[in-house]
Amino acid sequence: MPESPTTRLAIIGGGPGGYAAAFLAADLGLQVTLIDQEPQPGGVCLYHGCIPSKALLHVAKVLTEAQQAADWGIHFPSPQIDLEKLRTWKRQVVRKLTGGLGQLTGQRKIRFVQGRACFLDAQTLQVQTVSGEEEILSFTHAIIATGSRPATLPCLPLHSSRIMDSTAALDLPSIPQNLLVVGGGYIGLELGTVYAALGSRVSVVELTEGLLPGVDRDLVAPLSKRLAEKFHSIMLRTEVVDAKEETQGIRVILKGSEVTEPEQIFEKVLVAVGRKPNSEDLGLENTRVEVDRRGFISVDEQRRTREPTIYAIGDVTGEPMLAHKASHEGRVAVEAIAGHKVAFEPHAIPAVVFTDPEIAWCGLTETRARTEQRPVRVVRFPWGASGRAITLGRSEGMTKLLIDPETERILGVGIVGPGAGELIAEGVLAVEMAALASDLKLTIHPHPTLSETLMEAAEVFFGQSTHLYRPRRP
């Protein structure tokens, strides 16, 4: 069995957390081996998640805006969808980005191994390559960045081409005449938006009382209203209790207070009920790494596990399962390994739902403030008072700030509307820098833009918004 040289840092998983860690480590002069099952770095986000879904959501946006143009007196013929060409374009996007990451890996002289890794002990990995070879890799430190996978439902047929998870749905095997989306979280709603724009009649089932559980209701409201028009049905407080495959589709048994037809047949079913960490089959039992009952690896503020030589980052360490969180954690872990004084302690991790309209938030939310009984002043600027939003024909949006009533420090930001994901970074900076409402108010924003809704929301706090009359409360 060939034995590879000892590496300073072994990283298992080439997603946004893994390759960000690998690149920084190499930049700091560490010898790095990066191990992943894909042919190039990128991980689930790039191959089967963030990137392909956003490419398809852009297509959905174009189709929707073409329809909306009729309100402005511009009429387009019905679109002709070339599904194979659409698939090819999506693959080209992924290929371009993964190719770029492969090039950056080579430029940094990182050893990339395509295969699976398993811990033999706290400083040794057994690596099974895709070519069938096996090697023993000794390391000084290791970072686990193995990510997560779609969760499943036991009541659904396990092996059916009519049952899709998010990965299969992004492959666009077909455009079903009718589609059931199980789960009203961000993955289900984003993919439901894509398929609805492409022509599917989409129904959504959500077990809780509202879409996007945990997100502030005032942010979700404009999206719920718009999706109610685009989707065939949205059934809340509803669950799938049974399902079986038939010739014409999947016969689903639904149970819930809003169900009018307990039995329905769908051409395809998309399961989007969350994700599970990939912490199995890593040989963690051969180390002191601890895993909780949900499969998440326990780490400290430097992302170190209970095994001093092993760190873990990203989805495998718990919520929120976000690519940008994983990237930041990866950099923190590498800094710690390099001996720098560092900790993962962000005040605001932005979250974005790339639906139409988009929803974005960071820092303290109203939901959490209410749970913690924390005093907070909430100010809102409706986009109906935004000149830019009106020129876009999208005045349903809203920008809100959560402000400490005593210090006037900005604690949280929430935005709903087109481009919310691009706007939230200013809110993240405000929270991280402990900015005051007056700082945001006095920052000159370009006009007319959606970004100035942040400034005007701060003006609302002082009762001085130019385009909204809201006298300050005594």
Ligand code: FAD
Second form
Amino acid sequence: MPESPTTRLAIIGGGPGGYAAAFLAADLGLQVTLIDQEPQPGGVCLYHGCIPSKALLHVAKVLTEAQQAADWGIHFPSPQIDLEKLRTWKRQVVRKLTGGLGQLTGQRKIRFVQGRACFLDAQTLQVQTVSGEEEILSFTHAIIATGSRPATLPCLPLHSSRIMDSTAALDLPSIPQNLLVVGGGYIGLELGTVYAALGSRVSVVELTEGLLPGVDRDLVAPLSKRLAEKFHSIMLRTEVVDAKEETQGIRVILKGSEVTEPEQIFEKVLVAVGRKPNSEDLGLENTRVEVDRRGFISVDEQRRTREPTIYAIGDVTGEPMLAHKASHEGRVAVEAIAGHKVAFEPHAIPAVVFTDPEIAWCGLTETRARTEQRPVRVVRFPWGASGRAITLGRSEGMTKLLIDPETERILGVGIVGPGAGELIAEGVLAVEMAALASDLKLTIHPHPTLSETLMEAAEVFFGQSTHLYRPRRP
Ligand code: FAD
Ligand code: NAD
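Write the structure block of the form predicted in complex with flavin-adenine dinucleotide (FAD) for the protein whose form predicted alone appears above.
Full complex below, order starting with the chain above.
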């Protein structure tokens, strides 16, 4: 009988949490085994999430800008969409990045096993490899980074090619004439934007009273306005109560205060109502790892579970379910395993919705400040006063700062407008570095750029914005 392999650190799941952890652990000199079902590391983010969706959103942006150019006297003919070529390009983007991660894994001498892992106890994993073999792997420490999967809706037919989750929608099987998007959150609005730009008539149903629940309403307003033009309909406070497949499509029964036509047929339906943690079928019952009632693994600041040898990071530990949060948690867990004094305690985890316009925020939000009854001064710089925004024909944006009225420290930043996702990084740095409004005001920003809106928002705080007359209130 061959001796079973052992590893210092076993990482289950090769997404942005798992691979970032594996790479740092190898850089720190630990012996690492990384296990994932896919042929290369990348996880949901690279194969079925962040990367393919952003590739398609880039295409949507090109199509939209070409249309908008008519306002400037530039007329392009209607676009011809070669769907197969578009799919190939998107696959190439994914292949390039996952291939790169595969190379980095090899260069760092990380052992990559393609298979499915399950705990036998707090120091042993059973791995079913894709080649059909079974490996028993002993470890000193393990990190669970198994991510999440789309939540489903019980009222929808189970096995219909007309019902898509985000993974199926990103495969771009076709451009449906009409598409129902269930869920007005990140995925619904990002992928709805892609399909609308490609020519689908998109309708959105959202259960709550507004798109992107939880996000500050003043940030969502410009997006809602633009989507009202791009989408066929947006039905708030609405849910799908029944659906069945017919020859022409999915017949859906809608219930809600904004529904004018309760029964409608859609060629395709995209379900985007949140994600569930992959914490089942992992053999956690053979360990002391605990999950909460929604299935998220409970962890402390070092990302240690209740089982001292096992850590957990990323989507499987809860919200926000974002790639960069997973990667940072992964690095903290590895440092803790390596014996360093660390904790995962960021002041600001940026969030970006890559719609058109983009919405980005970090640190304290107005919604949270209100709930916590925290005194805060909010200053806004409307992009109508930004030279750069006007050159782009996009003056609907807005940059706001949430500032501690006593210390004048920047506690939170919110931005809506094209490129908000890039601009928010400066806000994250300001919050993390405990910058004061005066720091941002005195930092010379290049002109003409959208980044100036952060500086001018800080100027608004002092009643001294160059391009906006807002005298300071006594
Ligand atoms: P994942 O990336 O989910 O990876 C987990 C991996 O574990 C998977 O490869 C899975 O196959 C593997 N696995 C699971 N169980 C086992 C097992 N038992 N054995 C072996 N392997 C296993 N986030 C952003 O920050 N920005 C974005 O723009 C963004 N866009 C998104 C768009 C879409 C359509 C979706 C669906 C998500 C998006 N996200 C985005 C969220 C982001 O993808 C996740 O937050 C991120 O991938 C979580 O990383 P993770 O490492 O926790 O797990
Ligand atoms: P979400 O939580 O962002 O949005 C789900 C939406 O569906 C919510 O608005 C919710 O109110 C609504 N909803 C729930 N049940 C419903 C029902 N029965 N009928 C109608 N509406 C219903 O979830 P998501 O869009 O599926 O995305 C999942 C997660 O993936 C996000 O929370 C985010 O963490 C991550 N993600 C991030 C990005 C990004 O960073 N740009 C992009 C995509 C996904």
